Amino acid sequence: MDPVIQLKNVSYRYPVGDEQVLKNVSLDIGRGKLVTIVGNNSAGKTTLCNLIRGFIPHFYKGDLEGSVLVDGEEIADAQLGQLAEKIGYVFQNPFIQISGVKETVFDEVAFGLENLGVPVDDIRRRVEDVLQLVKIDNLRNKNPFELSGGQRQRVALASIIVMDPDILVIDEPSSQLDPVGTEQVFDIIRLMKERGKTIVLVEHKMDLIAEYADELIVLADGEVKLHGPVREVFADPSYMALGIQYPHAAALALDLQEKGMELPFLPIRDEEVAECLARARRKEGRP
């Protein structure tokens, strides 16, 4: 694995806190994975996506301890304008990522750019190919104070993808939208997947994370608890003492394993579950 983002060891306390927030984190992402970060209240999951992005140490003080590197460079010794061009981030609530001085959809995507101080022509014609990739062409002469929720997501993600960084880092970008909302800001992370992008995501919705992840982290009281394959994490017995919640596929799984049916593999998605009861009825010799 060629890993983007390395944690080294890493604890964080913020300052007015008085307890440690994250507790002696290591990890290594991979470089083109999506890697989704689940957790209950207050495990640390907001924390690691600011200092995976440097708002700590450069933005929120407190004390750490330990290494994190961003492509092998020390988040520490980087400059906050530096990592924004590496590592873009949108926020949970998509009300508060809109910047408040530009009128139109259009002029919102370019604010980024603008401030890079890119040549007009380019601006130009990066921000319409964003607007056509996240299908809000449609939505470019309006205010974006005029928008849905589900409709602000999309501006908020395309105002990251125009940057054209090499790190997304996604808090809940479906905590507030509706499932039509959720499936199109859906469509638009499995794009930057597939266009090579290292993502990290926060997300409860574990039938999405079943579909779309590649790796899982778990965390738990500040802990990494569970690091892998998404398969495997959900699969792992310690996984259940954690108190999250399983993708619908694994929670039938499992409860069918309670009630002692054997199964050959543990589905996570959907369309998996009638393979895998076919296959559990072949092994007991029934058709």
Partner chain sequence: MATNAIRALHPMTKFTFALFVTAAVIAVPSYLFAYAMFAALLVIAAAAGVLREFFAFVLKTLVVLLIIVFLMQLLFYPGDDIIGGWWVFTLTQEGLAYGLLLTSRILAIGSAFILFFRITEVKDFVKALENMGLPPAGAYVVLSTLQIIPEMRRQSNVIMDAQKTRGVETEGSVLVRAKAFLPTLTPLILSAIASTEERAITLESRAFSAPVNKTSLHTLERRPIDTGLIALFTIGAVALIVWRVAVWIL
Given for the second form:
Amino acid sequence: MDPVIQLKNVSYRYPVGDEQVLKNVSLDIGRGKLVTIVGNNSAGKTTLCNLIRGFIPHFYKGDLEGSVLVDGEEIADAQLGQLAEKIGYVFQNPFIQISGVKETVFDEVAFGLENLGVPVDDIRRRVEDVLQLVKIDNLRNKNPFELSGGQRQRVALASIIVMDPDILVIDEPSSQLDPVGTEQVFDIIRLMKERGKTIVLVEHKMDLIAEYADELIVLADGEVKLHGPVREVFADPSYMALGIQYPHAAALALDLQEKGMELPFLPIRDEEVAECLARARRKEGRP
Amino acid sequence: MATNAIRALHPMTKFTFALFVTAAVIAVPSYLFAYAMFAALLVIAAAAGVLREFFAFVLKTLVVLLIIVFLMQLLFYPGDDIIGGWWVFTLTQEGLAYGLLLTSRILAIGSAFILFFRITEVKDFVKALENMGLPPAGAYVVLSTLQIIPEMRRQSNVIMDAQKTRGVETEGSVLVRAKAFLPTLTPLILSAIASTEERAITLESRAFSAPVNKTSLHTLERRPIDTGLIALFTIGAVALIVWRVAVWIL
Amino acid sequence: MTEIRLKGVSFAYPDGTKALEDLELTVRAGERVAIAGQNGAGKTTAVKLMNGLLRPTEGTVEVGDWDTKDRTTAQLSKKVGYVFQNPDDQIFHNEVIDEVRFGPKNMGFDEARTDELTAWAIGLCGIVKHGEENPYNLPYSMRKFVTVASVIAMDGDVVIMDEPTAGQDQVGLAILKDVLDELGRRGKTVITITHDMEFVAEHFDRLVIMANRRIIADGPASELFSREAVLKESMLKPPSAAIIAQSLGLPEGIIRRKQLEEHILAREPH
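The structure above corresponds to the form predicted alone; please give the structure of the form predicted together with its partner chain next.
Everything in the complex follows now, all chains and molecules, and the chain you saw is the first one.
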């Protein structure tokens, strides 16, 4: 594996907190992977995102031990302003994620590139491309303040994608969106994965994780409890003890197993259940 | 882009003009001159197509102030040339003259800047200041404040709604509404503070502090006419001031 | 008890934008109703008509024997409680306990009753240990429960919740279930706006689906989830159990995991 993000024995406590929010976390995240962080609220998911993006220690102070490396470089040594080109960050609240100084979506998306000093002609071309890619070209002349939550979240994503970072950190992008908005956002995430981006995603909706993610990192009480390919983690017996949701198909299968049914594998997507049951039947020599 | 010839001028051209009006009415000690300046401003406003808004805004903001200032000078300005009396006050020629001069100057200067902001978009003005060396953070503060005010008004209405649904009577007299308005301030301020941090993160995510020279999609055109007019207004202002100082010294 | 009736209701904003057209909806006392549909379908507008935050431009909205146009929202709040979608739009005290007490105090309950309702509400919502804290220091999911507690503490007959499951984890969902069950025991009407069809399947018998400013379907959730045309128009995806049941060729109407399990176990020997 070619790890693009490495955490080595990282512990962290916020300046006002009494307890460590992350405890001795060590992780490698491979290039081009879509890695999802799950865990119950206050398990440390957002803190982990802030750490990878460098907002800890550059923005939030507090006690940080261990090291966070991105592309082999210590993030604490990098300059916050330079990281934007390398790591994009999109967070939960779509209403605050606008610059607040631009009057159109087009200008809003261009804002990051202006800050990076990209020549004006390049900015126009890149913004045009991203508006098409994220399918918000119809919003180009709208005022960002007048958009719905779902539209704003897509504008926020576009504003980050336009800077073309290699890594995207996305913290619960869908929690305030309706199903169509959620689907649109995950379409964009899939597209980014196809373009070889490394994506770190926090998400509660396990069915979406089962569908899109490569790997799963499970956090509880600030510690990494499990980390591995999505399917393996859900199938790990210790996952159940953590009290975190399963994808619906997996929850069903586990209940069936508990009631005595033998299943050949743990389905994690709805469409895998039929196949799973059919194979169970064949194994028992029934039609 | 504004198609009107006056509005299409560079913000600094318009700003220099406002400064020129200021210098002129201070240099020339004549209320007729200052009132004439106001008349000239009306003509310019009409040419720029903003006469109605301009005039209405001047009425709303300046007239009460002007009346008060005028009466104060008329009643209290010391002088010997008595032209009348009213109740315990004596009205003097000096008071009348000074009242007229002072109000004419306030009117001219105030209107010059009101007109400036009527025919200049704030973002253009801030851009111009940025070009002259205002740091981007300063420009950001000015622009974001302007955008956030309507947002806060919206937020205030939402909080008011939340209170109604919890049994607070907000429909009725001014007093009832005022009483209901106060509790909205706490959440308004708290959420503004809470969002400051997230806004800062948003800005950092967009490379706001990147150590490079920013580029801008929004550029201001500075044409020869702007350079000419700025030179003209500057020379005019300086000439009037020099003339005034010369008269005063000699 | 309080029944809510919307009769021929249309609503347009002052600028003429239509938000609702010709709504007919009766919610009986003690019923649990979920309202679903995409953003912009008119869900929030519909519930805001029920507590007087908005008044119909056409038709009438009745809450019990009151016509909402003769009442202020403050008066209607005695009968209808409303949990906002965004907790930050609702919270305005510096301590959780004060926030929760605010509503019942305004309802005119005496001190003892106010204390009793407050204790009940914060206990039910799992925020007892945060009573003295500033709500703004709590995480989003917890702030949401502060707003739920402060509304149910008012002890109205009807509780409306806008997107209660957004951002909730397993723990939060379990608390929400307790809240719904307890409100049910007390005979309260619960109306929920939600995008979460699993939540609907587990806890709501009746589902109202809105699309393009109208109600396009109203009935038992188990029935609506098998109506293709309705799902298509509203762009809703049925709960997992229904999707899996369909892929297994099981009969229509299965929407909960437990039901699905029973069907599978009955069919497959084990």
